[in-house]
Amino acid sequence: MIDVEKIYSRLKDERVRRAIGVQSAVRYEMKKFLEGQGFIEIPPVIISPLTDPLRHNTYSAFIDYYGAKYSLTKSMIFHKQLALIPFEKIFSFSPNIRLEFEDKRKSGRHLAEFTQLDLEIRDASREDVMDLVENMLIHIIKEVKEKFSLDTEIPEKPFPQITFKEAYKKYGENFEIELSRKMQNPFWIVDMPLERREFYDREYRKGILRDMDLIYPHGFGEAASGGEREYKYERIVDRIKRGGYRPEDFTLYLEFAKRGLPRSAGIGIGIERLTRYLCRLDSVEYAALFPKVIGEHGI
């Protein structure tokens, strides 16, 4: 049942109004900040028959329509790429459909329906794109932190940098948020084991792919989560199979690689994790006007 109360209450309170126009702002300088680098804005994908596998389990979100079975968008991963062949830099204001599971429910990140901003570059390489994000957070905080009297720091460039293999080995599985809290600077896990990722980041040594995650200080977490891509048709299939896929699932996906994809990298950013970051909120959910909270109904 809908909580109608809880609901009306949540479009009253102080944290949800404020950090909505937090998040106007954010977007309006985000696409000042890439447009000023050479970006085009392209529509955002809603529905296809092509989405991200994602590599962890979430609830199926299909429709059939007139015998064709569509995904809800877990994110445009695939469209990206598919985006460089007629442009150089592509950005999309992404919604993204991830029905999670209830363990994800109280960790303050997690949203059943998000926004990322997603953005691809042809021919660039996973540190191109850790300059760009780092410069384009830093001149956002610059420009909504006077004006929303954000107690948010400036960040240093550049940001720290750390790989998986050492952070895992100093603080076990809950390596992110332990470094999330002692850390005072967003930074960086790089260099991801292969079996933590999906089959589209770029392998560059045995095991170890070509990608990153952007972590919050301060206990926030994860931010935005990016890398080089696979572009080359024979090793798509073979990282399919090595992940345990079938080939013959990704059909569409593979008869574009055929034809040729562009090499390329990019990343994507949390919209309300990055608006709860800037405003200090325990939750995600107030950092959207009709949350789809893990667990509850919404509307």
Ligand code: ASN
Given for the second form:
Amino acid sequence: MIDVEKIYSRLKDERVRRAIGVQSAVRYEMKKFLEGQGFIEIPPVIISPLTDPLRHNTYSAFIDYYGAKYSLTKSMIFHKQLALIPFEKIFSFSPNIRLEFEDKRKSGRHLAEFTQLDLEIRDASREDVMDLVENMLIHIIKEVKEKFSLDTEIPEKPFPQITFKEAYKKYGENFEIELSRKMQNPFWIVDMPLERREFYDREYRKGILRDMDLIYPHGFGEAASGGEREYKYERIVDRIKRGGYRPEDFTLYLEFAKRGLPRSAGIGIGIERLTRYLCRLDSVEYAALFPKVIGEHGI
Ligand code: ASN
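What about the form predicted together with asparagine (ASN), after the form predicted on its own?
The next block holds the full complex; its first chain is the one shown before.
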């Protein structure tokens, strides 16, 4: 049932009003920063027969239209790869629909509808993307900190890095949140094992990927994930199979891969999560004006 009272009072909530103001400034600074670096903004894709399978299950969100089966975008990863055919550096403020199960309800970090700043660079390495994101985050915080009297400290570069293996060994299965609580600066977790990630992140040692997650300090958890990509047809087919999928389910993507995808690296940064971090909010639900809270009805 839709709780009109709750939705109406959210519109009068000072926390939300401030957060949306910060978010608006963040989006402006992101665009300014990236365009200054030669990026082109591409419009987001909302429905497509081609979307991210993700590495975890969600409820499905399909639209049937003249016999075509469109999925609502879970991430624009495949479109980012294709957009690099005409352009060298692209970004998009990409609305994503992920109908997560109820176990994510209390995470403070999940909404069924959110936006990520998704960017991709032709011929780039993981390190190129990490350097760019560090500079961008520092730029954003410098620009918005005073205007909104934010407590967030300006991060120090380079952000610390830890491999998945080291982090897991030291802190066990909950390494991400444990480390997030301990750290004072945003940091990277790199080199995820293949079975933890989607098939499009590039494998560079047996079973280890050239990818990375950015994690916020003070317990705010995951900010962004990205990596270098598989782009060669045979390697993509191999990864689809090893990921436990059937290549037949990715025929369309493979048709494009056969014709040639550019080598690239990229990342997606959650806008509501960044807003939550900057405003020190308990949950991302206060970083959205019309949040689709997991397991609740929104407008
Ligand atoms: N945007 C992410 C990336 O660039 C993918 C995702 O959101 N699942 O790797």
